[in-house]
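Okay, so here's just one chain, in structure tokens, the form predicted alone.
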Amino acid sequence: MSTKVYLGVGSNLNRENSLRFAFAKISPLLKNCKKSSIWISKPVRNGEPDYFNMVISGDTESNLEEFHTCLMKIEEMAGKEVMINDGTNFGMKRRLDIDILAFGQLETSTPCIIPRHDIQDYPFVTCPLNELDPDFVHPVLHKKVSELWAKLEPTLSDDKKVVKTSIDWNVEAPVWNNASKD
């Protein structure tokens, strides 16, 4: 039996290549795989580069624990690099962040919190999720993501708004040193 999953994917390091890498590694794990547009958001930490964010959805035959393990391996394969922005060295940072937003109608806290507890709070999640599947119903709030986005969007200050961008998906995904383990 397959389970519909929604993933939040973000990066503020080597952003285009990081998202290409994520999609190249995640898409074989899912049937009916789809991706949203890419949305730019401001970082929480001052001085860091902006984030590129997207949502990926599809159906998996894996259970939550297996699927979560696969995603953590993809994050690990993407590796880390030194983040320097405007002359400030932020040290070694992960290139990629992948969060399971929803795994069917499952509600659990192990191995991670499902559904992601803050879907409705972050425009960089709510906006691309709404774009991808406006009829998705939050398993706990029992509201469509389109309703959540309609409530959140008008309240956003300029520094919280997301802006649509694009990348060339025809460029091949990178093969980083850490990726040789797959």
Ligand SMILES: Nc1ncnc2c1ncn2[C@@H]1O[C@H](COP(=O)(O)OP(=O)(O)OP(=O)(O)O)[C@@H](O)[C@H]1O
Contents of the next structure:
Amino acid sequence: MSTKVYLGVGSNLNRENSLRFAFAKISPLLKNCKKSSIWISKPVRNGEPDYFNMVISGDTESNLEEFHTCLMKIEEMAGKEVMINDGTNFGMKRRLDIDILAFGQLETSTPCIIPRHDIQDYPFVTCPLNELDPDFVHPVLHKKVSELWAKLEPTLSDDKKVVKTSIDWNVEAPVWNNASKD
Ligand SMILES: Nc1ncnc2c1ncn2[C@@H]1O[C@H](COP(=O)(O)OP(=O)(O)OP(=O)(O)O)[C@@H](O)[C@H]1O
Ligand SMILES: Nc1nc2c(c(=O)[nH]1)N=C(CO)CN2
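I would like to compare: after the form predicted alone, may I see the structure of the form predicted in complex with the ligand?
Time for the whole complex; same chain goes first.
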């Protein structure tokens, strides 16, 4: 039996390469794998560099535990590094964050919280999810993502807005270093 999953992927360290790495590792795990564009937004926590975010969807044959373990391994594989921005040292940070937003119709808190509140609360999740699948119905709120986005978007101040990047998946990502902020 396969389950349709939605994943939120974010990075603000080597961010374009990190999202490409995530897609390269996740797409073989999913049938009918699809991805949104990459969107840029300000961090929730002030001072960090801006984030790149995307949403990936597809069908898995795995159960939640197996699938969650695979995703944590992918996050680990992407590694960590010291994040320094404008002279502030944020310490060791994961390059890649992968969250399971929804796992079919499941509602649970073990081994992780499903569905994630990010779907309706974080524009950097709602917006790419709406781009990918506006007709997806939230398993608990029973509302289409298009309705959730229509409610959230008009409330956003400039610092919460998300902007679509023009990243072309067919062109190789630029070389990155900790000072380039890309
Ligand atoms: N659905 C999920 N998929 C993947 N990881 C999850 C999921 N739910 C929780 N986690 C992981 O559990 C930890 C705590 O998550 P939680 O949502 O409570 O806080 P957070 O992500 O740090 O903050 P916020 O609520 O502001 O998004 C994080 O490491 C998070 O990545
Ligand atoms: N814009 C944006 N901000 C964040 C994000 C994210 O993915 N996008 N993830 C965070 C923790 O993982 C904290 N802040």
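Predicted model only: the values in this text are computed from it and were never measured. Residue numbers count along the first chain shown, from 1. Whichever C-alpha set is largest while still superposing within 1.5 Å between the two forms counts as the rigid core.
Per-residue C-alpha change between these two forms, residue 167, threshold 2 Å, rigid core fit: True for residue 167: a C-alpha shift of 2 Å or more.
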